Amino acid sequence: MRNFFARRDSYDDLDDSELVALAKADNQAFGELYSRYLKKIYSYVYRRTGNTHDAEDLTAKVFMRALAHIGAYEDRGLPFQAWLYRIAHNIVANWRRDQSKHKIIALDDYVARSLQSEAPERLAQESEETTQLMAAVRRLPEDRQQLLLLKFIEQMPNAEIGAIMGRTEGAVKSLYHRTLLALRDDLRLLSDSASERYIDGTKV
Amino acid sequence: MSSQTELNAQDALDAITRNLQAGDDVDNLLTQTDAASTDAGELADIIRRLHAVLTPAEPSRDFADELRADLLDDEQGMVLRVRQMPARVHVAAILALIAGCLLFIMRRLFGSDAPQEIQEEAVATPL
């Protein structure tokens, strides 16, 4: 039964675990969790999907699923956000499996950023480099993409990333190293193929 | 690459990333790193580019407000919670509903007559 008497005017002073306990019966408490994590989850999903439409659709699914399952949530010492990120990761993974054609990159924010810039030629080059880098990131295996997003967008420490990904801190460091090496190799290949020019059908 | 060298490279790249995110000097760290064996310079450049590109994205205000309204709507929340209950709970609820419907129908059809018929049968039956 819904505990209406437990509702409060403000949830600001509660930590996540207290909020989760309340949210099992009180939607307003869940609303506070939503406020705390919407931007993080949206950012994560947006960078994984590459477009606003899918990011909004999947972000909504993440919170709907979280709301539906919060009654069964058990505090096992991991941060609440680790649970949310796992839901987001699973939903994005399912979405990617369902996609017959993979979209490569979200252009909208890059275009917006470009418009603010001064030198068009430099911007075009920067935009191309950015596009190549993001395309290379999206070619990485799922777990490596997840690692980069948690590390750069969320700026999480390795221990927290490990909690979300189910790895030790050392394993996260190692995976990060291998991810950077893979990105470097991928970008080198792109750079090499871009430097090959054809004149009248002849490679020069 | 030996395992110790690899561990050093991992630590160096991790430190470079943290310093970059904290807005601290990275070049100083790079000079302390054995760039030849770890490719630290090249990888640090990739880290810089990732740091510049992988920035948080903001959801639109309209989307955030609409989703909040959907989530906090009591009926919607209740529907979601019920929908996500375990299958055995759904089966039990459906069976209970069917049993209730059957009971209701039987009472409507035979409710007033059934006891009388039983009594009449009892009377008519020779002992």
Contents of the next structure:
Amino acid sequence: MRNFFARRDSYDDLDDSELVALAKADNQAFGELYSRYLKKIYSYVYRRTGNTHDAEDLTAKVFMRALAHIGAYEDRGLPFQAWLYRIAHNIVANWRRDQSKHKIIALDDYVARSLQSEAPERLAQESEETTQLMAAVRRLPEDRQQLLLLKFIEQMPNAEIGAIMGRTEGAVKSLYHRTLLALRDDLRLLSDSASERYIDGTKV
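The form predicted in complex with its partner chain done, now the form predicted on its own:
We keep it simple here and write out only the one chain, dropping partners and molecules.
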């Protein structure tokens, strides 16, 4: 996507807090923040929308809203990116509510890329396991899918996830624990069901 904000090299050595302070009165400083986080925010939005057109449109809205509200931003001890992800979360949530047919988190591309580096002899075995896991993830409620996305793909700590999802850190830990248990039970039921269809290696 085209960068609509100007950028100046002299901002490169500033940390986020310094840039935010400048960005409240200087759009060029905000341009540096845009450059730093564009790929991360786009990646997050893309995985929740599943297509490039909507991802580009919503990502642009994220940064336009951030620019419009940067003056009211307050440092509460969390990284600046947590604020951006919170804006992205709200924009995507509104977009999803407007869709007549909701889409799921598009994690398949991420899994596929990670498997490309594996040895060929392992791919056949892992392919079926991956398919089952992704299907189980899709059956989870939206908030649990988002939690897994932020924790495993964005690799965020619980405090940042809580800030994005509007939950306490303790609530995030609890939801994460319940999510893993739900996935385990889902996969166990699937495995038991598959086993019942075979007797002594013969499909029944």
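As the structure is a computational prediction, the values presented were derived from the model and not from experiment. The term rigid core refers to the maximal set of C-alpha atoms that superpose within 1.5 Å between the two forms. Residue numbers count along the first chain shown, from 1.
- Query: Aligning on the rigid core, do we see the C-alpha of Asn158 shift 2 angstroms or more between the two forms?
  - Reply: The answer is yes; the displacement is at least 2 Å.
- Task: Would you say whether Ala25 is displaced between the two forms, judging by a C-alpha shift of 2 Å or more on the superposed rigid core?
- Result: Comparing the forms between the two forms, which are aligned on their rigid core, Ala25 does not shift its C-alpha by 2 Å or more.
- Message: Checking Arg47 here: with the core superposed, does its CA move 2 Å or more between the two forms?
- Response: No, the C-alpha moves less than 2 Å.
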